[in-house]
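The form predicted alone is given below as one chain in structure tokens.
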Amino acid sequence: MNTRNLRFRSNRVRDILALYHEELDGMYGSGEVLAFGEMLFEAFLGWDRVRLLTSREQTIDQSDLLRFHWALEDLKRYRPIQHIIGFVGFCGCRIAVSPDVLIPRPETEEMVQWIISTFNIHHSSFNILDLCTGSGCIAIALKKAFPAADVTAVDVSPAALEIARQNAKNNGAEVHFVEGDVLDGVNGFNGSYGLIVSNPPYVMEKERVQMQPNVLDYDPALALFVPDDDPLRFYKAIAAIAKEHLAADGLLVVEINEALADETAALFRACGFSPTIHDDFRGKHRWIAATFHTHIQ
């Protein structure tokens, strides 16, 4: 396939970027398309932002040009950029993703960074339990932040756990992965945990119409949706698990649906916890941190 067939004016860097903007700005916005270019040049050619800025007149070979062509076609089909390059950065870790796992979001990363900066450093040797782990990003980031901690991560999907195990290996993080359904209470682990964390499914079925194609068509429905008539089903299960396995001075942190923040907090309060709602960088209710009522300071 020659350059003419690829629709690029040439194999010059500036012409590649120009076509990306022409084809994609109307779909994503120029700022996001600029970020796509930076991510693709780094993934395909190992270029950082400085090199990309200073190499606009440089040309690339035909085989690399073909990769940019197919990436452009994928982006026009709303395939997530993270699936195209195969990974996403998360709390300093490189997390591989696929259609079998939810792509880690900046809001989840913010929640984990809050945990890392807030949680008592004297708990460096405690146990951590990550429920609905997906790609393993939360468990891996916490293990890297608290190397002495014993981290267990649970998911119902064997395919997701396979990716999570590989991510842990690639990031040098020792995490114990367990296949289990949170809704069934998760058997197979005992003891108490100083930290229990989860980003469970919380998108109501009726909210599908509000979702972008790059999420709806590519993220696994298993990791996203809950029934409209029982949207807090995972939080009920997590509360039950936490009541049994959270240490007396432990912390429970869960990502939430912003539209159900008050209802979710009320659920945990009714189960004996003292919940606090936290907002993300967009000002939306995004996670709840909870302790046992009897340990409120």
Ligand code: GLN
Contents of the next structure:
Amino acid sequence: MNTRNLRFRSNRVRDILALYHEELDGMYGSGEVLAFGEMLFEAFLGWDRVRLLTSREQTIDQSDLLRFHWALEDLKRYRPIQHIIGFVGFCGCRIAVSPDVLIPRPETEEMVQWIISTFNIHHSSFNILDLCTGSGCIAIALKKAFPAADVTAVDVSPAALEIARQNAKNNGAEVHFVEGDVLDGVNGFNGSYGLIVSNPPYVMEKERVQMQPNVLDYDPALALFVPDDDPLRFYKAIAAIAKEHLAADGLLVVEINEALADETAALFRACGFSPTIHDDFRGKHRWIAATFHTHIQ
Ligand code: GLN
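Same protein, different state: after the form predicted alone, show the form predicted together with glutamine (GLN).
The next block holds the full complex; its first chain is the one shown before.
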């Protein structure tokens, strides 16, 4: 394909960005389209924001232009930018993603940053267990933050575990991966953990209608949805695992559905935990931290 077949007016950076805005502004917020441009120039050409801002009149190679063309076509089909680029930055780690794993969300990153700033490394047991690990982002970020901790991560999907293992390797993080179903209670790990963490599926089927096509078409349903009649099923299973495997002074942290925060907290309270609901940067109830003893939080 040569430039004549592409709709870009020229190979100039300014014209590339202009076409992105023309074709995408109606589909995405304009702040988002701006971010796409920055992410693609960074991924394809290694340009940072400042370089992009000061290079509007510069032209790029034909082969690079073609990549911007295909990325634009993908974005018009709501393919997530993270899949186009192939990775997501998460707590300073580079996490590869594919349709087999949930794309790590900024809310989850915020939860992990909170854990890193809060978690008391003097806990008697310093092992970490991550349930429903997906891409491995949580386990890997925690291992990087707490290199002395022994980190175990569980997922039911062999395809997800393959990506998680690769991510651990590429980030130089030693994580122990276990294939298992949290809903079955998971066998194959034992002992006591100072920190148990999970971002399980929590979107109710009835919430599907409110979701964006880039989530519905490209994130794995297995990682997202729970039945309307039992939306807390993963939290029940996690509470049972934590009762057995959380150290007496350990911390349990779970990402939650903001619409079910009170019910989820009540469930943990009924299981003998002392839960606290935390809000994310959008002001939504996003995670619960729980201990066996109120004085630790
Ligand atoms: N926060 C994600 C979303 O709304 C869902 C993540 C999950 O189910 N664990 O797309």
